[in-house]
Every structure is written in C-alpha cells, then in structure tokens.
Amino acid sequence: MNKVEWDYEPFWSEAVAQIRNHLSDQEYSMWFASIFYESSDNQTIVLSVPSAFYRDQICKRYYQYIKQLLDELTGCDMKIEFMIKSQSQKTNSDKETTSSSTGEEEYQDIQQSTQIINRKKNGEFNPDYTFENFIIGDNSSFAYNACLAIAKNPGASYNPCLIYGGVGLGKTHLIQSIGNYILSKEKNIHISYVTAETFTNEFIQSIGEGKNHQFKNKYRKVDILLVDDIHFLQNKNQTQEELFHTFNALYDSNRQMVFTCDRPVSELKELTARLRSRFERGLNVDLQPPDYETRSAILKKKCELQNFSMPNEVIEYISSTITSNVRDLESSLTKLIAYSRLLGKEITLPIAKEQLKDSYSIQSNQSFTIDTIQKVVGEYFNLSSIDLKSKKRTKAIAFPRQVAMYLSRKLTDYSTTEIGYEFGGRDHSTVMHACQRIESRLQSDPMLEGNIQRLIRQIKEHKKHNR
C-alpha cells in the first residue's frame, strides 16, 4: 500500500503570516526568516534551519508557541522537527549537514544578516503600522493624537513620549507609525527603531567586540530615536546606564524620543531613578482596552484590509466575546479567516463559535488575579502568599511557585514580566522557565494533570464565591 502524503505547507505557511505579525521585524528577521518547510507526514511537520545552535534556540524560544499555532490551524496535536541545512544545501541538494561554525559565530552572522534585512526595509517599519490603519477609540484617542502631533513636528513639542498600556493594545503600532509618516515626508531624516531587548543585546555584543563607540554613535547621532517595551532594562544595570546617557545627549539637542512600556513608569521598581525621572520628563500617555464599538471596527477594517467578507453576526460576536485586547481579537479574526481560505467553507456563527470556543474561554477567565491563584496554590501546598512570592528556593517552595506562575499565565493575560513583579519581582525570564518547566513535566506525569486541572476548579469555586 502506497504511503499517504499529508500536505501542512498551507498551514505552516498560515502560522508564519500569524508569527511575523505578533513579533517585532527585528525579532522575526532574526529567527524566522531561515526556517523553511521541507516536508509532512501524518501529524509531523519537517523545517529545516541553517544550523544547530540555530535550531537550539528555535527550540528554546519558539517551540511551544509554534506547536501551539499549528496545533489550532490543523485541529491535531501536531510534532514538529527540524532537519539542518546550510544556505547552499538550500538551493543545490537536499543532503543534511552539520555546521562547522561555532554559536557565537552563527548568532553574529544571523545579526548581520538582520541588520542588512532591515536596513533594506527603510527604517526597520511595519509598512502596515500607519496611521490610517489605526482604528481611533476613546480607549485610544488621546495617544493616537500625541504620536500625530509627534509624527507632524518632531522634537517641538512632547519630547519624551511614553506610552503605556497592557499587551496587544497598539504600541507598537503607534510608535511604529510615526516612523513610517516621518519617512514619507523626509526620506534623509535619520530615524532608528528598536526593542529595548535589541537595544541590550546590541550592547553586549557592542561590549564583546570591543565596538562599544561605533554603537554609542549609533543612538547618539540620530535624529529620532523609538524604543519598544522599555520594561524590558529592569534588572540590566549597564544597558540602563548607557540609554540614560543617550537619553540626554539626543534631548540636549532637541532630538525627538518615543518610548513604550507595558505599565506606568513609576511601577518599574528595577529602573534607576535617575532614568525613570528622564521618562517621567515629558508626556506619559496610556492605552486601554478598547470597548465593544472600536473592536467592531477595528475587525471590520482587518477585514477589509484582508479583502474578506465577515458575516456581521459573527463580527458582533467576536466583539462580545473577545474583551482583551487588539492582538486577541486579530488572532481570532485570522484563525477564522484561515479556516475559510484553507477549507473552502464560509464563515458562520455556529462554525466561529466553534473554531474559537477556546478563545472564549480564556477569555472568560480574564477576570482572576494573581493574588487569586497565589492564595488557592499556596493553600494547595501548604504554603502562603508570601512564601510563593519570597526569593527561597527550597523544592517544597520552588515547584508551587512554578504551578502558581503557570497558572497566571495560562488564566490571565499579564504579561511574563508583570506576574514575575507579583512573585517577588522576578525577572521575566524566570517565569518563561517555570512555564516551560510545567508544560514539560506535564506531558509526561498524568498525576500533574490531574492537579492541575483540580486547582483550576478551585480557582474558579474562589471567583465565583467572591462575586
């Protein structure tokens, strides 16, 4: 009997259009344009890298929201492998090899590489981040209007920026579309975009190679300089440290700064003071959630945008239901939209309220608190609040704590680099550790499972008898 061939390249393809819109250009160039699709077998997807330490931090980074993604799209629990290739190999033979460079090597040719990709892409912009493509709502009137105001006459007025506010709400988009109005008024204007985890890893390898000037003349000699989620330099003294000079030499000379941050800059409790006072300086301004009329519009203009056709019954739906923020209600659009293109079938009420039941329920969800979980866990174990939340790292503490972090996860949409603030101020990476250490464990330990699921319905018995 012939082998069946089953063909994922659609859905891979799909995942890919959903990544490269959650992730920054900078991140995505770096991690996800050498990643290619080779070939699938029944539940198995095949994608080949340029090497190994490529494919270990693919791994390490990216594995599970990948599964993730592909899982939706195909409705199986889908397993993913990577196979090494060479860029030669890519385009003459189809034979594995291994690379002769060594990490540090192949981590210096991917920045590289990213930094020609992005040069190329005129300012390292989203094209899509405009200003028309913004949908305007009370939620997010007042910073839609200062980032304008900003884009219109640079260094004038509100020098600094901060805008503030929850995942998914528009920042990026924001900050991104003075950029892209800035360049297409004044081609030669010297603007510089970047993350401020870019911005860190910039100076360390700056440092490393003894290039510590070339990247102070870098950000100091710009004209306009954006830095996303600055939130990210708690806890990183000497990155701190070199913005908080690059902060004062462009202001001194009345050169425009827009940053962003997942939360006012006064909760930053690991910012030098002296840095946060430069933030604090000029305008803050937050986003918040925006209310049922705007996220109609803001999914009926994707819609458009995408030029598909969405029942108005299933856009009042997905309005109702996902409350969160604007990278939920694009992830729920796009599934739909997927699902359409990818099985032929036009969207109906019943078909959305199935492809995104589990959207709802996360949703639904929303209202826990940290503190919640931290209660019902340390109850579970034992323990207290302030035992999940001290810095001892006993196992009969460290493990609740994980669960209690996973959980907060899973139940809440905070972000990593807040529930690490609630559990002691840890770094945000802390939290990713204990994420993937649960998601390890349980696939493998069915009692896990068991517990967890046992303290979610005890999560929710807490909700409901503090109503």
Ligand code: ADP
The other form holds:
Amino acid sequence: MNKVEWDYEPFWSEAVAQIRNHLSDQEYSMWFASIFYESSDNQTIVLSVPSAFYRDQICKRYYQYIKQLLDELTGCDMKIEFMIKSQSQKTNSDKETTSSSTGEEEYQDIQQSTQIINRKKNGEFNPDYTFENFIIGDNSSFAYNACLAIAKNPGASYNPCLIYGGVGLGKTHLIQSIGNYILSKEKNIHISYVTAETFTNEFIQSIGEGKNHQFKNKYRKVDILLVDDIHFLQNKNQTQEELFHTFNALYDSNRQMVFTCDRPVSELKELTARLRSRFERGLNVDLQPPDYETRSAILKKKCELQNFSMPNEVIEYISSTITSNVRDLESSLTKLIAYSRLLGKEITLPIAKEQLKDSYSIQSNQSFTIDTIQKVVGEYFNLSSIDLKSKKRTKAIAFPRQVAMYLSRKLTDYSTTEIGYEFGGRDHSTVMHACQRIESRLQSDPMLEGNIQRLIRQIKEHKKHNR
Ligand code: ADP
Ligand code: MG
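Please move on to the form predicted in complex with adenosine-5'-diphosphate (ADP), as the form predicted on its own is already shown.
Full assembly next; the chain just shown is listed first.
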C-alpha cells in the first residue's frame, strides 16, 4: 500500500458513516459492506470490491454520490478507482484491470448473503437506543417513564401505549429502548419491531405472493408488538384493516403493543374510526421539543458517548441555536466532531460558528410559503412557477412538480387538499401520490436525497434573503 502524504482513509471512513446514515440497512449492507479502502494517491482513493459486476453496479448507482461526499469532505476534486479483490483473497492483490469475476453469479451470492444478514438483523434493535442513553427533560419524562414501566412489566398496564411527537424528538429511540431492555432480561421473548411502512410493504407483498396467512401468523403470534410511525398508515385502508385485526388478537391475549406517531391520533385524518379508537384506548403520551437545559445535557451526553471533549461555550452555542429537535442537534455535533477528528483541530467557538453556518437545520423552523417552494424548485429545474401550476403533464414538468408537492408537504403545515389547490387546483390524492412517489424513490436513489437536501437549503436561504 502506498504510504505517502496522501491518506484518504479517514475521509473514506467518514463518508461510509454518512452513507450508512442515509441508506436503509438493507441497501447499505447490499452495496457498501463489501467495499474496502485500499490506498490513496494524489486526489485519488482506491477502493476494493468483490467483482467486476459489483464494481459496475456501484459505479452506476453510487459513483456520483460517493464522489460528491468525498469532494465535500476532502475539499478536493477526488478520483475514485476500484480494484477487484475476491472474498478469498486475504492479502493485498495487484490492481486488476480486467474482469475475472463470475459477474451475475457473484451478484446472486452477494444478494443471498445480504439477505442472511438482514434476516439476522430483523427484529434487532439499534444498541444505542437504550434508556440509559436517553436524556430525560420536562419535555420527555412522562413518555420516558411510561416506556420504562412497560419494559419492566409488559402487558400489565398501559396497553396499548402510543407515543406521539414531531420528527427527531426520540420516538424511535424510546420504542426501541423498550425492545432492548426486555431482550436484555429475557432472550426468548418474541418481540416484533416494525415501522408502519415495512408492515404495509410486507402485507402487500404477502397478498401478491399468496402468503397472507404467514403474514397474519407472524404478527398475531408475537409477545410484544412495537410499530413505529403509524401516521404512514393513512389512506392505506387494507393495511389498516389488517392491523386492526392484529391489534384485536394481541389485545385479547394481553400482549403489549406500543405505537408511535408524528401527531396526536385525533389529527390523523385518513384513519378509520375503529382503528383510531384502538390507538386511543390505552395511554397516549407526547414528546415535546427539549428546552435549553435538556439540549445541553443531550449534547454533553453525546460527546461523552463519543469520547469527545467539547468546550462548554460551543455546547452553549449549539444548544441556543439549534432548537428544532434532537436529530438536528445530533447532526450538528457529528459534523463538528468529524471536522475535529479529520483535521486534527480542536473545536473553538469561531470554528463551530463557521462550520454550522450553512447547516440548514440551524435556521429557524418557521414554515415556508408554497410560493417560495415553487419558485426555488422551478429555478432548480429550469421551469417557472406557472409551469408547476399548469395542467401540463410532460415528464419534464411532472417530476419537478412532484418534488415541489413533496417539499410543500414536508416544509409547510398545509394539508394535501390545500397544496393541491396551490398547484393549479389539483386533487388531494394527486398530492399524496406525488409524496409517495418521491418517498419511495428516496429509498432507492441516494442522489435524489442529496438533491432534496440541497433544495431545502436553497428554500431556507431564499427565505433568509427575502425577509
Ligand atoms: P423520532 O423517531 O422521533 O423522529 P429518533 O428517536 O430517531 O426521533 O431520534 C433522533 C435522534 O436523536 C436519535 O439518534 C436519538 O438517539 C436522539 N435522541 C432523541 N431524543 C433523545 C434524548 N432525549 N436523549 C438522547 N438522545 C436522543
Ligand atoms: Mg422515528
């Protein structure tokens, strides 16, 4: 390996950490678990992959994404080279230029092995999501105590329990803490953790494959059912029906159920009354954004967990500037820690201010007008706001319009009906369809995620400059 002044290994590690955060576990293990850092040269990083087929797939799907990340991290125009190293080659091999792989076959192998990994991981919990790692504040003590009581005595009281609150406030952390806690005491208990989205997808798939019976068995026979983000079930009537029956089966046999939702259930418009009444039956607790003291305490805890010493004034600065939610707090901290570790510099207040100035989460969380969103998205795609509102359905307009609708839903409090109205009087179902399309594309297209984040930044900047 060239041990020279160029060493991009730390940048690769950081890029991988960011990629991991952006992709689903399945996608990550499918494509990134088998890429390894090999060596560095001037503005060039060499990575090894198990086959030529794999390399081609990575290049097709992720080259731009990886390059963009590495460019940003290193501040250079980076070149990425791949060498092929089959799994059995334990020692460093020479760079291969020709394909010696079995291509398609290896792809099958990779898919199979990732399926095994996924199967093993299924139902597992993020080990960091524990009660010990959760900082309690006035905003969260009720929810925390309810979850802890449930974990200590599942099925006994508070059944079902529903935790609701905005994005990034710790819902997933708490619901998974219940799972981690119970499994640490009792290995043989059957806990199912599932997001409402996965539940929906599995349900649809089971119908398509004629395996509905297996699906029913899977969820109606668990000891504890944890379902994250039930707001996703809106408008999915058949899945709601299925969950309703699962609920009844589990409730009747006194099995603990915990749900999370991004708003009070009463505000879920597209939910059948009978399922809503089930969710409301037990305990409903809310999570509020943390106050200043809690934000500081969370930051201190996260620094401690990462073994990083951060000056107090920087902690104070982040706590007072980033008020939206814990996820935004965390990502600011991650950025500063990465900066410090990659460049070997201590974080000072000026550095923190400089590094976080562009962070889109740092700006206030006020909502935006649909007008602004249409303007920025239009400019981005070389269209006008009028195009986005027009009846035209060409592909060149339809996709940007879907993106604008998706962002309107994400960044404003407008209902889908109101958004439809702002887009040339379209129906609310068109808006919902657009949001679903973009959401599902986000799952498979990491480039789109980057573009969406860029658009959000531009929308926020537009607002700042036009105050
Ligand atoms: P939600 O599911 O509500 O969108 P998450 O549970 O994913 O939010 O939380 C976002 C991030 O913030 C996670 O990494 C989580 O560990 C962290 N987090 C949230 N609340 C707390 C808290 N009170 N203490 C420590 N970490 C927290
Ligand atoms: Mg969550």
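Since the model is a prediction, treat every value here as computed from it, not as a measurement. Residue numbers count along the first chain shown, from 1. Heads up, when I say rigid core I mean the largest set of C-alphas that superpose within 1.5 Å between the two forms.
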### C-alpha of residue 380 moved at least 2 Å between the two forms on rigid core
yes
### Task
For residue 350, decide whether the Cα shift between the two forms is 2 Å or greater, given a superposition on the rigid core.
no
### Core superposition between the two forms, C-alpha change of residue 74 at least 2 Å
yes
